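Okay, so here's just one chain, in structure tokens, the form predicted alone.
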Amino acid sequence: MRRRDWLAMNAALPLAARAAQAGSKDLVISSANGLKACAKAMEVLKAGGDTLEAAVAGVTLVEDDPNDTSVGYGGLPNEEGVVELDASVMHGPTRRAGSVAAVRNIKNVARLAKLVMEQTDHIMLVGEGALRFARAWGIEETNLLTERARMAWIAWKQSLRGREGNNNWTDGLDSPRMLKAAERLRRQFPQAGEELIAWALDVAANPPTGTINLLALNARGEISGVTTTSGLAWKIPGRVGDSPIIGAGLYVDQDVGAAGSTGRGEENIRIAGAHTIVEMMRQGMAPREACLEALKRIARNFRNDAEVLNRFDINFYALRKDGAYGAASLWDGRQRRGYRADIQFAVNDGTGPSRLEKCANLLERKRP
């Protein structure tokens, strides 16, 4: 391309896109559960690896971690006790995407989504079709339900008694005496400590919406992203949230930047959150403010009713091509099991270990 033509094209770009060409650098951001993932992704970038290769390598660590019950192996199951995973990837340089949804028995679904992008003419494969595709490529199948996740599922099944009357999963007429929920778990899982039992009961009562979104940028200004999840705990089998939906759980535009989300997927799908954020950045809005704008649209869908909005959490993350980044959450904190936690996100800029930074927030929860 002749310089005159390049200048003409560049002048037509929106402000954010022009700024993005000026000062790119190696940078990775993710949801708060991605400290190690960001470090791994940065390692790949520094070795000269592709941005999507880096992003997928990072989240694979989380997918492999049985202690993260919102992603991959160890993820909390659906209402039938079966773990179903979703993931999406987008590669900025080639402007391609791939995703999978409602996948069983495949641990690293981010890699599977990348395979869909690279080896098919499709963007999304779901359910049995996605599993057959994985088998065709020789991907090993794994029982994704860990004992920890199974205990939480059992606690949830037994908790249905209080809402729906007697059921076959709780003490019934043949039981010698009624047992409290914690005591039932102690008998069924004698090796579990009190902290684990308390966690299982809390998860049963308050199903979490986890997920990891990771966005990676290199010094050449190339940007990619990935989102992977086990979805909402105790969901109806086949339920798919925002994570594998291009434009909702993840969106990358090589001219501008990338965005992604964690939290309640249904509300993100309604506003095409990731795409909305990237478009706001295209018009010159800073990443943090773009994330807040997406949250305002979610709140507006509920007429800004704080009582209704208090029933869920959702977070957005944004990375612009020039290295500007930001994140925002619907609420300023999360109340769980007697303690309050700030909403944070992970950052690695290549100068040291990954760190956590506080998300901006749209609303403030009342202190207990």
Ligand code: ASP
Contents of the next structure:
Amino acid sequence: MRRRDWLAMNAALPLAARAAQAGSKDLVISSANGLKACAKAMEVLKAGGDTLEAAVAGVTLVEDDPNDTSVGYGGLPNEEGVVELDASVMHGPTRRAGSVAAVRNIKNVARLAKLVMEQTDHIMLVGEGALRFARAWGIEETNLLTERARMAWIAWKQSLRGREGNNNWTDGLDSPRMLKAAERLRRQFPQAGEELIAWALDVAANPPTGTINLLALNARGEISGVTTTSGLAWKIPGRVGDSPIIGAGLYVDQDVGAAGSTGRGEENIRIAGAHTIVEMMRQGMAPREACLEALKRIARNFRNDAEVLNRFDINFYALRKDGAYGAASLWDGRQRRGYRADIQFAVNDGTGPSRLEKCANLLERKRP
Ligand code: ASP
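Now show me the form predicted in complex with the ligand, since the one above was the form predicted alone.
Shown next: the complete complex, the earlier chain at its head.
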């Protein structure tokens, strides 16, 4: 482009978008489960690595971690006890994207989404097709269901017992006595401690969501993002959330910045959250305010009915090209196994270890 044309185009941009073109620094933000992931991504950036390579390297740690039951290996399964993963990536500098959905047996789906971006003429592969594509590239298959996730799934199956009298995953009519749920789990999983059993019963009763979204910016102002998840626990097989949907669970525009989401994906898809946030930043809104504005649209979809909104959580994260960042959640705290205040997000600015910062919030939960 000739300099004169570039200047004319630049003058047409809103003020904030022009400001966002100013100099940047290495910066990584993610959902709260990404402290180590942000540190890893920062390490790759500091070594001169590409922003998407950094983002994927970061979330791979979480996909590999059996103790994160919302992402990758160890994720909670669908209603048939099978783990199905979703992921998406966007690379700012080349403006490319890739995604995979409802993938079984492949642990590192963020890397698989990147492979779809780099090695196909498509953007999204799902289910069996995505698995065959992974096989074609020699990616190893793994049983993603850990014992802890299987125990929670069994607890969920059994929690349906008795209702309408039609659940066969129950004590038989001929059993000597009916066992309480916790007692039954203790017998079936003798190695599990009390804490694990309490957790399994809790997630059985309140199907959790959980994901990692990570956004990475380098000192040249290049920006990329990734979102990877096992989605909603006990979902119908084939259910796809917002994480692999470009524009919902993730959006990156090299001219403006990036945004992503965790939480109840169904609500995010209905407002195309990440794209909405990036567009609002393009119009001059600060990252945090843009996240809050997206949350307002979600609340509006329920006519701001706090009782219905109280049934779920959703969070947005945004990183502008100039290094401004912010995050916001629908509620100020979660209402699971006791009220927990402060929904947070992870930040690594390259000056030390990753830290957690508090998300802004749209609504306040009544504390019990
Ligand atoms: N957004 C993910 C989904 O709906 C889950 C989550 O982030 O909790 O699949």
